[in-house]
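Only one chain is shown below, in C-alpha cells, and it's the form predicted alone.
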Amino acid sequence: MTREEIDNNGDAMMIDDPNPKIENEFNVHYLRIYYGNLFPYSDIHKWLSYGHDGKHPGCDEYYFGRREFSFTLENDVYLRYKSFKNASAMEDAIKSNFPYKIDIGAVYSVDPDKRHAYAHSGTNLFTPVERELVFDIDITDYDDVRYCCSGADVCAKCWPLMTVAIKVIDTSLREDFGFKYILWVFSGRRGVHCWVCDAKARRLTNEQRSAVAEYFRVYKGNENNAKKVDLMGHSLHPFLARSYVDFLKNFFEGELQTNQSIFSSKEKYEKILGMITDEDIQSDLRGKWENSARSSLSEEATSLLRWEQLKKTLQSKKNKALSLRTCIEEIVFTFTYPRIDLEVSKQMNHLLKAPFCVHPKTGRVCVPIDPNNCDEFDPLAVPTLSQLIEEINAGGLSMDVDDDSDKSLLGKSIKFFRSSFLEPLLKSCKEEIESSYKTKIGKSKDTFSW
C-alpha cells in the first residue's frame, strides 16, 4: 500500500501478528511492549498543554485538544489531523494503533479532528495559532564533506559533525534571541531536531519563522557548485564569528581533520581547491601536494600539513582580492557549518517526530540530548526495543515510565527531560498563566468601575 491519508472517519489499520519477524530491532511485538509499559503519555502531555491543565482559572481547558497528531502505521498507512481531549485519550490512541511514527503538528484555532464540521462555513476558522519553532539537521546533508559514511549511515567519525551543529545552533538561540526552553532530540538514525518552546517563538508567525530560519543561513550552494559558501564583506557578522572561533575553527582543525584526513588525496583536496577563486593559488598549491603524494607521513598529518600550507598561501595573498580574505572561513564554513532543512522551520503547519518516538529502521528511542553535554552523546549507545524487552524480561527492575533512575536504559533519558527541560518550562508557563490572568481580572475591575 502506498502512503494515503486516511480521514479520521476511516478505520484505522490493525496490525496483529503473533510471530513477529525481528528485524533491525524493530518488530510490531516490541512496540506493543514499549507502549503499553515505557512511552512517557503523562509528560508529553504536560509538555504539550504548556500549563494548561485546567487547575487555574485562567487556564485554557481546550488546549490541548486542538494540537494535532499524526500516526503512521505499518506498511505506510498515514492518519493525519489525529486529536486528543486529554492524556488518556492519547494513550488509548497510540496503544490501539500502534504507530510506527508519531509527529506533532500545531496548535489549531479548532479541534483538527472536527475540522470538517468548518469547512463550510464560508470562514477560515481552521488555522494554525501555535507551534514551536522547530529545526531539523540530518546528516545526510553533509555526505559531501564526510568519508566514512553515506546516505543513512552513522559513525563515531561523522557524527561529531551533529554535535558541533547543536552547539552553534544553541548557543545562537539563547545568545542571540533569547529563547530558554529548547529541547534537542535524536531523530533515531540520522540526525537531530530542535523544539524552542518558549512562548514567544511558539506565537511567531509563518513570516517571522522564515526571517529566523534566514538568518542560519549560509550554505546556499548545491552539488554542482563547487563554491557552496560566500562570506561576501571584510569581516564576519558577530553571529558567525562567534561560532567560527568558539566551535567551527577548532572542530576543523581538530577532529574533522582526524576523522575525515580531508586533504589527504587527490580526490579530496580538489573539492577543496575549487572553492579557491585565484587559479595561480591553486595550481601552486596542487603542485606543491602532487610531488609530495609517496610522503611518509600518515593520512592525518598529510592533510594538517597541507591545511597549514593552505593558510599560509591564502594569508600572503589576501591584498590581493576581496574574495581571498575570507576564504579560509569560507573552507571551515562549507565543512562544519550545521545543514539545516531550513522549510521545516518556516511553517507552523510542518510536522515533527515526536521524542521517545521508536525508528522503525534502527529501533533506538529518540532520545533527548543535552546541548551542555552533546560530546558525550552516543548514537549508536541509544538503547533499542529489543535492549529495552530484555530489561523487562530480566525483571531486576521496576520498568515503567516513572523509573527515570540511572539504572535502567531510559532512565537517564526520562529524568533529563523532566527535571531539564519540563520542569522549568511548565513553571514559565503557569506564571505567564497566572500574570495573564491578573491582567485580565484587573482590566475586568477598571471597566466596572464607573
The other form holds:
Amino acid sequence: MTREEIDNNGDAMMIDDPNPKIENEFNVHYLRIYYGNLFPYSDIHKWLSYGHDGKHPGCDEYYFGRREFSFTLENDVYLRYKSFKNASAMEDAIKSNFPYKIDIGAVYSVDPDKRHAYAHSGTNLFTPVERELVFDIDITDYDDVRYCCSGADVCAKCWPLMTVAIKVIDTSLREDFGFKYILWVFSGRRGVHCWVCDAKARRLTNEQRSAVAEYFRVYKGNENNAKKVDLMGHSLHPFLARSYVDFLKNFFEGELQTNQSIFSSKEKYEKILGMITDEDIQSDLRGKWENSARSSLSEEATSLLRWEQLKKTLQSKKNKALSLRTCIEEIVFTFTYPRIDLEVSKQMNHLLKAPFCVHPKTGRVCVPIDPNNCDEFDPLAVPTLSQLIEEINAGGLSMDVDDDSDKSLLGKSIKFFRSSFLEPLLKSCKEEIESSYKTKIGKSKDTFSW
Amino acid sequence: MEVIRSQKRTASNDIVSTPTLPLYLTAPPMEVRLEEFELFAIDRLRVLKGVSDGLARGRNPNEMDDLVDTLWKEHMRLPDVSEMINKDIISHFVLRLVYCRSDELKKWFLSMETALFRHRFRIKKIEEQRAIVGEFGLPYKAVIGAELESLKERLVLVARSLCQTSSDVENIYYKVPFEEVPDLVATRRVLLQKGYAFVAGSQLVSLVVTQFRSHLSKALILTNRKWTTTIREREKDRLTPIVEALSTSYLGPDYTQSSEYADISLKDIDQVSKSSFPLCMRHLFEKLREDHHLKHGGRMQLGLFLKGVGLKLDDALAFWREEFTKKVGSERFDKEYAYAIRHNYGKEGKRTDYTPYACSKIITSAPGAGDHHGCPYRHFSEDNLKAALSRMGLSSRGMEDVMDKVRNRHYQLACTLTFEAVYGTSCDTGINHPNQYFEESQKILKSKTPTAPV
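I've shown you the form predicted alone. Could you give me the structure of the form predicted together with its partner chain?
Following is the full complex, with the preceding chain placed first.
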C-alpha cells in the first residue's frame, strides 16, 4: 500500500517522502499529537457512563470508575486494571502514558484499582457486573477461502467478506435478539469489532453470551476436515435461511466470484469438490472441468460457469442422499458466512480495543462503521495518523467537532458516533435510570428533569 | 420440618394440591417421625443411585424415563397419594442435609436430583407439565392467535431443521426471553424474534429443569451454611449421626446369614473360587494359595467374604490354618491368627457378627505395598487388570468395554460387565457386593447343571 494509492481514494495530500515506509504512518510523536488534540475523550466518557453523569439522583456516580481499562505502552509494557474517576482523570492518564493500545474491559463490583483491598474476605468480591456483548471478526480467519491476500493483508477483493459479516450479524442482533444500540468499529487493520450496548446485553452472564456466540457459529473448521460446514436437517433454521437469501447467496454468486474466482484453478476447485459427499458427482464434475481447463474464457467467467454446472448436477441428484440436499448452501456458507472469534464473546472479563485508538501497524484510526452503509466502507481509505497530523499542520481547519460544518477527516467519524449511536443510547439510558429511580422510591408524581 | 418421636402423624394440610411433582422450593412445615427420617431417605437414595447407574451406562432419554418410573414405583410408592408426596418431600429435604456437606457430594446430588426431576417431568401429561411450570412462577405465556399465525411458517422451518417431520410440529409454543433458554439458543433449536425465544411444549423441560437446577444449587449452599452453623451441633445426638452415615451407606443385603446359594465346604472351595468368585476375591484367594499368607486387609476382606459365602467357622479355621502353617507354623497360627478368625464370626470379644464388605467399602480401601485387597478395577494397573480379566476368560471386545468403564471410574459397572461377559447374561441390578456376585453366579450355574457341583 503506497501513498499513491491512498491519493486516489482520498483528498489530495502533501507527500513529504517519495518512498514512505509503512512505519511512517505511525510514530510516537504523531500519537502524542493525536491524543493531545484529536481523541474524543468526552464522547468515550459519555458512552461508558451510560447516563450516570451525576445529574440525576438515580445516578451511580461511581459507575464509570468501576470500569477496567488497560494500556499497552511502547515496548509492549502492559498495564491492566486501570480505572478512572471521571473523564479528566482518563484524559490525564492517556496523555501521560500515550498508550499504543487502549482496551476496554468490564464494569466490576468494585474499583479495579482497589481490587486487592477486597481480596482477603474469602469470597470473591471482585467480579464483573456489566459488560457490553462484543464480537470480533478478523479476516485472517478466512484465509482458507480468500485467494487474494493472506495473513495481515487486506484488499478490496476480500474486504467484502467483512461487509457481508456485518450485515448478517447486525440483522440478527436486531431482528432475532431485539438489540438496538450496536456499535461497529473498524479494528484498524483487517477486521471489525461489534459492541452491543443495550442494558440487557451488558447484564448477560457468560453462559448467555456463550449461547449467543454459538447461535452464530456455523463454521467448524480445522485442517483435518475437508467439510467445515455441516448444515444438517431438512431445512435451514430461519436465521440461516434469512442470511442465505438476503445476503449470502447473492454475494457468493456476484462479488465473490468476481473477486476470488473460486473455481478457476484445479487447486481451488478441488477444495470445493471435497465438500461434496458423493464420489460419483465429484468425479463427474472433475472430469468436466479438467477437460475445459484450457478454455478461452476469463477466470471469472470460467468460475461462474462451473458453479452453474455444479448446481445443476446437485439439483438433479438431490434426492439421492440427505447430505446432498444442503450441499449447495454448505458451499456458500463455507465461503461467505461470518466467522466470529468465539472466545472474545463468551467471557465478561475479555478486554477489547477501544474505538478511536490508532493501530500501531497501519496507523489507521479505529473508526466506527455504519452498518446501514457498510458497502461504502473502505478500510484503505480510513484516516491514518499522518493524514490527520498533516491536516492539522495544513492549518485553517480547526478541529471543532461541535461545529456542523466540520469537514475534517476525523470529525465525520465522531459526528457519526454521536448522532447514530451515542445520542439514542444515552436517551434510553436516562429513561431507564429515571424509571428505575421512580420505582425505587415509589413516587409517581414528581419528575426530575435533566 | 420438625422431627418428632410420636406415634401418630399430625395431619398435614400443606401438600401442594394438584401437581404430583413437587418442586422442593421450601421445606414444608411437617412433622416427621425419626424412623421415617432415615428410612425415607434411604429409599430415595436407592432411586438416586439407580439413576446414577442408568446414566453411567449411557441410557438414552427414553430409557431413562422408563428406569426412573420403575425405580420410583419400586421404592417410593405408598398406598395413599398424599403420604407418597410427603415421603417424596421429606426424603428430598433429608438428603439435602446429607449431600450439602461437601462440593463433591453437592455436585452428585445436584446432578442426580436434576436428572430425576427431568425424567419424572418428561413422563407427565402436557397439562400437568403446564401446571408445574405455573407452580414455579415462570411467567411464560402461550403464543396464540394472530401472533402464532405470523410465526407458524418459521416455526415449521425450525422443526424441520431439527429433522422433525411435520406431524411433530406442535401446537403450543411459549414466548420466553432468550436469556432463559441458553442451551436452546446455542443449538438453534428455537425461533428467535426481538429477543424472545419460541419454546415448544416438548422443550419446556429444558426451561423447567434449568430453573430447578439453579434453585437447588442455591438451596444447597444455604443448607450447608445452616448445617455447619447450627444444625450439626444441635442434632449431634439425634440426626447428625444418621445424616453422616447416609452418604456412604450400602443399601443391599448384608450377607451375614448365608443363604441357600451360599453353603460351601472346604473341598469345593478351589473349584468355586474359579467359577463364582468376583475378581477381587479370586485375586486374594490365588495370592493366599501362592504365598501362604495374606496381610490384615486381605484377611479381613477375604475372610468375611468366605463367611458370607457359607464357610462355617470350623472350616474357615481349617482353611486358613492349612495355608498359614506352610509359612508361619502351627503355633504361631494359633497364637496370632486364629483369634481374629473367631472374632470375625462373632465368637470372641464383643461378639459382633461382622458383615462382609460391600463394594463401596472395598473400593475406598487403600491397599499398600504387599497388600492384595481392594478392588482390582480400581487398584490394579491397566496391564495387570487386562491380564487378570483374560484369565477370567474375557474376549478382547469384552475387555475393552470393561476397561472403558474403568477409565471413567465406574468400577462396579466394570465388575458387572465382567459378570455379564463371564456368564453370558445380563445383570440389571449391577454388582454392589462381592457376595451378591457369588450368589448370582451360583444361581446361574446351578440352573444350568442342577446336580453337579459347581
